[in-house]
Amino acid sequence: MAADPSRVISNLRELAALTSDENGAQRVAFTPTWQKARDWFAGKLSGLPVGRHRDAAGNVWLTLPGESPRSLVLGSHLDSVPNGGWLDGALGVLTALEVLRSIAEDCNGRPPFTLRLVDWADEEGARFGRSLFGSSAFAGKDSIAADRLRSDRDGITLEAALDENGIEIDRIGDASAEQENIAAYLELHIEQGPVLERLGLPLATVLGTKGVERHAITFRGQEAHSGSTPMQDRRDALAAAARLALEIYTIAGRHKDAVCTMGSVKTFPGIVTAVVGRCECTLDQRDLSPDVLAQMYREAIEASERFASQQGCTVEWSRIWSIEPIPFHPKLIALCRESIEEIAPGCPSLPSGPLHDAAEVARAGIPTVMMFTQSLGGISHNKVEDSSEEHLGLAVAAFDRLARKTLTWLGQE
């Protein structure tokens, strides 16, 4: 019997309940809140032949024992931004533990393949500014050293949260060993975007995770009185700042899912009475396709060099973060396209614009794919974030196919 999208929506309302206050899900990784969402899904495997264990990087996973013991990994995060909404990690991981169920009765307990279910640690990042904390360090890419530095707004390390949620910094790299027999991974995910809607389609087959160049740009000109500096003789930094802010549009725009944004400027001094001497912003640039990523980010210095000397600045660039572009794999993709055609005709193909754990799974070498469902008003991070019961439905009904589809293909492989 097929995935039943109704227990998928109450179990999403009953943990929203259980963990939200007014402003919102509050399902903060390293948390109480977290562990008690954590608990409550506990609670919902009594009658599954799934073992449960959780690995050296605090990811929580279920595991029924098919035939073989290569297995399928379906999976998402419990863990929410402060003040997040009731879908963002939490649909993927309980449509999960639906189709786990659903496809359990119909194999009486015994797949072809070996079914399991992740619920990663800290996708959000939300406390420790690291987010995919759990499934890096499931894709071997965790940096221990950078994490060891790092503490939330109340001085707390990462090392005492973890101590006290029982993981250990020095052995998070242990949750590599759950690769072993990996096949394939499947996620559900929200859009968190407006393209979906745009279409008026609900399901969306996702290429692959965009490359991101991340950067501080500094221009430095000259703080001059407000009254007293003839225009002509302003080096203001601002004016080249301003003149980026909308170059972005124009690099972006040269290709068709790429996207540019200046999400934080910052004058100094400051004042009103002084033209800008120096300003400090921040570009992040992302796009599927390496290439064009590259192209963007030489154009971007390029054209912040030409401000900053038309306004008589210098401009510094220094790299915040960068991640190359991931694709998923072709198979999967194709597979996903197909149930989505199945079950509502029309299926768009979009890249991920946020990372997300799957990203950190394609990474380790293992098949990957991701289905999206439409968010209302593309918003999501914020207690408003929404989605259709009808699109939920669908993306339940169209998941559960393709667990399906892909077990299939695993038989053929």
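Return the form predicted on its own of this protein as a structure block, the form predicted in complex with another copy of the chain having already been given.
What comes next is one chain alone, with no partners or other molecules.
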């Protein structure tokens, strides 16, 4: 019995009605609304022969035992950003539930391999700035020392929020025990970008997640009076930063899928009557190729030094965060493409610019792949986030096929 797209869409709308307001979804991790979503989800398990437990990092797992303890995991996340959309994360969890239900019915509750579903904790990092919290703990990449220092806008620490939710910060690394016997991981997600809509196609295979180089850059010049300092005598730190902000478009433009973003600029003293003496900015660079990512980083440094010199300034760089490009499993990519082609011919292969929990699973050495479905207008993290019901239905059908093909592949290994 194939998965039922109408039940997935109905559940998505029910969840949105329960956990959204006029501004959008409010399922921010470690808040009462997020817990309400998880309690609602638990109520959808009636009649399913599954076990349910929460691991040391707050990830929730469902397990349908199979003939073999080797397991296929389907998952995503129920948490959202503030004022978020109705599909981001939730589509993957509720589709996974429907596929698990469908396979359980077909196998009389006993599939050939164990089937698991995971709702990752705090994928978004919206409250404390720590994205992929639960999945990174699962992958053995927890950062307890840094996490202790994180706080939200109200000054509540992440450690305190975890404690309020029954999670001990010192034990979150124990979540890596869940890796045992996992043979493959599959995740469905909205694209969150405009490419599929531009191509006029509903679905895509995801090749992997782009690597990220994220840096803070400080240009230092000389504060001076804006009225009395001739233009040729200025050491304007903002002018150097502005040139770099334009140059990153040239740097990224040399590579098909690369992106560079200067997303934050602060000037000092920051008054209308003074030449900027110090300018602090951030640069985010992403690509699926480690060589391209390294080249863009070098080019940005060289450009910043050139522009600083031209303006009589100095420049300093410091790394904020980085993660290597994470390619997905070739066989699962092929199975994903095959599943999509059977449902909706014409399947592009795209890299993912945003990070996803699937990236951390792949970092743990587990064969992984993602499937994207089209986002209308390419908009996400916004209350107007949407996908057509037709495309959602195709996504559920294709993901169901992918899960079944993966189970067959596991039996051939």
